[in-house]
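Only one chain is included here, represented as structure tokens and corresponding to the form predicted alone.
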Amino acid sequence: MNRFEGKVALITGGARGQGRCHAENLAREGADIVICDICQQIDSVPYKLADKDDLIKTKKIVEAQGRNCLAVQADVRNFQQMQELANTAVSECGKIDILVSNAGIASASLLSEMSEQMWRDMIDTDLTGGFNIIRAVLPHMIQRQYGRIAVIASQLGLTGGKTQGHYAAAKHGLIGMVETVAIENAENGITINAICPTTVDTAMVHNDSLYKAFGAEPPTYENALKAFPKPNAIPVPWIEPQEVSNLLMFLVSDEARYITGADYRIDAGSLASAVSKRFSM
């Protein structure tokens, strides 16, 4: 199946995790890939971020699918870098058909104790980073009157979460932006949708800070296996990146050409479970 033969997909945060999985899957179905990643540490992030070796590994994985891959070190917090990335993608690949706004970070703190830097790092990366890449890519898509955009939000874009006030604020903002971009570009042949996963099995969650935030004490992998399923109706601790890629590939395909401005939960029933618990006797 080659739903994306002849297409070019740009993916932020593509060095590992969900971004790598999306790149591999889109390439497997025929797309050439452009990926970017910051490849350096952000001080308030409590785990090791991807590095240049990770970015190169993703590039090799894509190329092993027989597709071209342009890999660029770039920071979504910087609009100029995103604009340069979009322009380079167009000049070297000819166009941008698909954008996956995926770059994001995680950290944990009660809002009453959160540092200003932790708040800023989250909003700058997870929310403004999404704006920067969408703003950079939209003119190219508008000119061609075609585009498919998927934004990786979160179930916390639809609710709140203890120690996750900054993350929830950023993801709520993304969903509002998705709806606005959909309205503004419906006549331009461009669709945009948000994907709202529960916890995904990536390096972003496998660290002491996030383990503690979910109640794993002491913060070990074995205790996380027990603590993480609690919010989910389906009793799994997390979902695999492939589950998110499966939904994403539908939303950026022409099979979904009339779907825009929507948010799709892939949350193992966690939000439904939360509502049920509020009204249970």
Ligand SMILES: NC(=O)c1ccc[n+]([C@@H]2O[C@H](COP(=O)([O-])OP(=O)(O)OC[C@H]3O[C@@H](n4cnc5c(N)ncnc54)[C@H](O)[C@@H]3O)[C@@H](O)[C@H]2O)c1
Second form
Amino acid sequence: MNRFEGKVALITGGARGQGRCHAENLAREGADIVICDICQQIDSVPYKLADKDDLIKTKKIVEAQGRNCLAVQADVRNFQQMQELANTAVSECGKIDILVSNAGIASASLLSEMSEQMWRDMIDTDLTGGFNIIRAVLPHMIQRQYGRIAVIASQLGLTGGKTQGHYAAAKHGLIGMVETVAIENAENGITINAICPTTVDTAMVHNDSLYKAFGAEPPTYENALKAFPKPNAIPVPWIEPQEVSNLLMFLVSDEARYITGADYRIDAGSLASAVSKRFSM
Ligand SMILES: NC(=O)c1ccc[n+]([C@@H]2O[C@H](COP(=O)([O-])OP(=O)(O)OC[C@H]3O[C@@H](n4cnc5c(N)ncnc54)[C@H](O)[C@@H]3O)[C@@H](O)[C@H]2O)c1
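Switch from the form predicted alone to the form predicted in complex with this ligand and give that structure.
The next block holds the full complex; its first chain is the one shown before.
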């Protein structure tokens, strides 16, 4: 299929993980790509964020599909940088058809013990970061009366999770924003939807802090393989980024033109089975 021939897609957090996978898939189906990534560390994040080599690797992967790729080091927490990114994308690529608001961080703490800094870093990145890039891109889309926006939320955008109060707050907030932007822009030819995955097999979860949050004790890969399937109805520890890309590509395609303001779970049945698991049914 070549669903995105002639389209331009901007993806935040595109240096690796799900963002890279979305870039590769959209490019394979014809889109030129703009990616940004912070390429430096945020202190409260207990694993290494992407670096410039990761960003360049994604660019090369996109170019290997025969598409153009503009790769920019930029921080979604900074509104001015997001505006510059959107303006550069429009001046160099002509337009922005598709926005994937994907950049995010993870960390873990009981709320009663959470540092103010950990809370702030999470809200600034996972919630305000989404606002910043959507706010920066929307005027361009409104001007052209066309746009497709996908926001990577989480199953924790729909429920709570132990040690995840800050992350759940940010992801719930994204879903409220998605519904609002959908209503406000339904007559502008713009759709926006949220994607709510279960655990995805990326660097975000493969670290001691997240292993412990999922009950892998001691926090080894082998114990994670046993602990991570527990919330899911389909007994897998995690899903692959490609699974999220498959859903995302449908939602940002013109086949999905009447889908807006929705949140799509790709959660291996974890939310459907949550109540019965709590009661050991
Ligand atoms: N991995 C999971 O289990 C999982 C599950 C549900 C939702 N998500 C969400 O999926 C999205 C992608 O995460 P991933 O799994 O690919 O993890 P990842 O850590 O591999 O990718 C996230 C990317 O975002 C970048 N980033 C972080 N803060 C940034 C900032 N301030 N500005 C710009 N870039 C920044 C990172 O450097 C990294 O490249 C995130 O929003 C995450 O919350 C992940």
